[in-house]
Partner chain sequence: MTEKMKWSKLYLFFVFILLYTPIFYLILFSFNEGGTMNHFTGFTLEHYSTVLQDSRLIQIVVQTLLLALLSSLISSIIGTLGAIGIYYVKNVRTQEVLLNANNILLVSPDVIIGSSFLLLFTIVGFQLGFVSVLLAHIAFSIPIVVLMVLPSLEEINPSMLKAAEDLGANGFQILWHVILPNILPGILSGFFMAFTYSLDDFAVTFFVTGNGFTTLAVEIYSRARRGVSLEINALSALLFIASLLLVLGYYYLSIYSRRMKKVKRGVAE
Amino acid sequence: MNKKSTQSTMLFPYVLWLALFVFAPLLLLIYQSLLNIDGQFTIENIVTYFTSATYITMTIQSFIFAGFITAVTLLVSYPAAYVLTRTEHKELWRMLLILPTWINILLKAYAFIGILSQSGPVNEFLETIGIGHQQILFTNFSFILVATYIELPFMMMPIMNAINEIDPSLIKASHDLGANEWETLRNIIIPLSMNGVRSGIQAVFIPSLSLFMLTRLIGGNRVITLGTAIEQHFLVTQNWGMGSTIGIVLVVLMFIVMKLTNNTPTRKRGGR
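In the form predicted together with its partner chain, give the structure of the chain above, and only that chain.
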């Protein structure tokens, strides 16, 4: 067996996977978006999508929700990640951060059904401090809260890694040159950890567009994201053409977000 043939034998299953499970499904999605509910070839779905106020509002809403979730996770995560990299037991904290991500997302959502319910602890607390009962579950607020909770570790981890990778001598140099803690943070650490922030945004924003199970369990069907719409069309109303059309929109948005955050995992390899 020569080297060339070994190489192609090894690549064969991988390339087969690429063809069958990466490219074929995407092409099928495009193809299906060109079929109407009776299976006829048409651009009707795309026209409907772009002329219907409902779909456009839904898309914009979904975008705003995802943006909001991303912004909140970033605001909470950055300081936490920064502090985390300066503690003594870094590895332990990292494990503690990873552990909740291993708990199934549905169990976490389910926990919030209890916490936020009518007679749950949050409402109990509101009652004691005199605000009284509030409908928290099945609102926009509860959706954003739970989504933020779930996405938090995915924002924190890349930021933490990025801060960790900063050459400590740069920070030393900054201190030696008379910069205080805050100036070092602003001029050295934040700019040098932007890569991590970008990966974090990418890791949170895109999934936030498609969290359909949360909109069902926590948002009480009031919040409709792109993901909810796709699931609805595929599994409930069986209008696969329209579902695929929204899917294509989501894929396009995904590529735009990736271009904007301009940071694919491969980049890290080349950079070093």
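Mind sharing the form predicted alone? What's above is the form predicted together with its partner chain.
We keep it simple here and write out only the one chain, dropping partners and molecules.
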């Protein structure tokens, strides 16, 4: 068996996986989007999506929530990742960071329902200090808080990896040339860790566009996103065509976000 044949054999399981679980569902989604609720071929779903103020508003709202969640996650993750990479037990902190991802998202959502409820510890603390019980659960604040907590490891891990990969001699050279900690961070560490930041943005922003479980359990259906609309069309209204159309729009938006955050340099022709 020659080398080319061996490579083809080794690639076969991967190609089969892509065909069955990526391309086939995507084609099925496209086919379903061209059917109305009666099973007839039509482009009505596409026209409705792009001409309906409701769907346009929902798309903008999804981007706003996803952007806000990503921004808050980044603001928390980068300083924490920078500090943790400078600690003595980096691998221990990395393990503690990964552990929450092993817990099912549904369990974490129900845990926060108990924490943020009227009789939960947060409101009990507010009552103790004299502020009184507040409506925390089923608000935009609670939705963003819980979503940020869940997405935090997916932002912090790539940033930690990127900072760890920076050549220590560059940091040492910066200090030798008289730069302080802030100048080294601004001119060396942040620019060289941007690949990790971009990967983190992709890992947080894209899933945040399609959140639906948290919008129901934590947001109390007051937060409406594209994921919520897809769930409603498939499980409530039974309009699979419209749900598939929104799903395709969501896939396209994800590809656009990945393209915008991808910074792979392209080599010009004739260049070295």
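We call the rigid core the largest set of C-alpha positions that still match within 1.5 Å between the two forms. Numbering follows the first chain given and starts at 1. Keep in mind that this is a model prediction, so the values were computed, not measured.
Remark: with the core as the superposition reference, the CA shift of F255 between the two forms stays below 2 Å. Superposed on the core, the two forms differ at F12: its CA moves 2 Å or more between the two forms.
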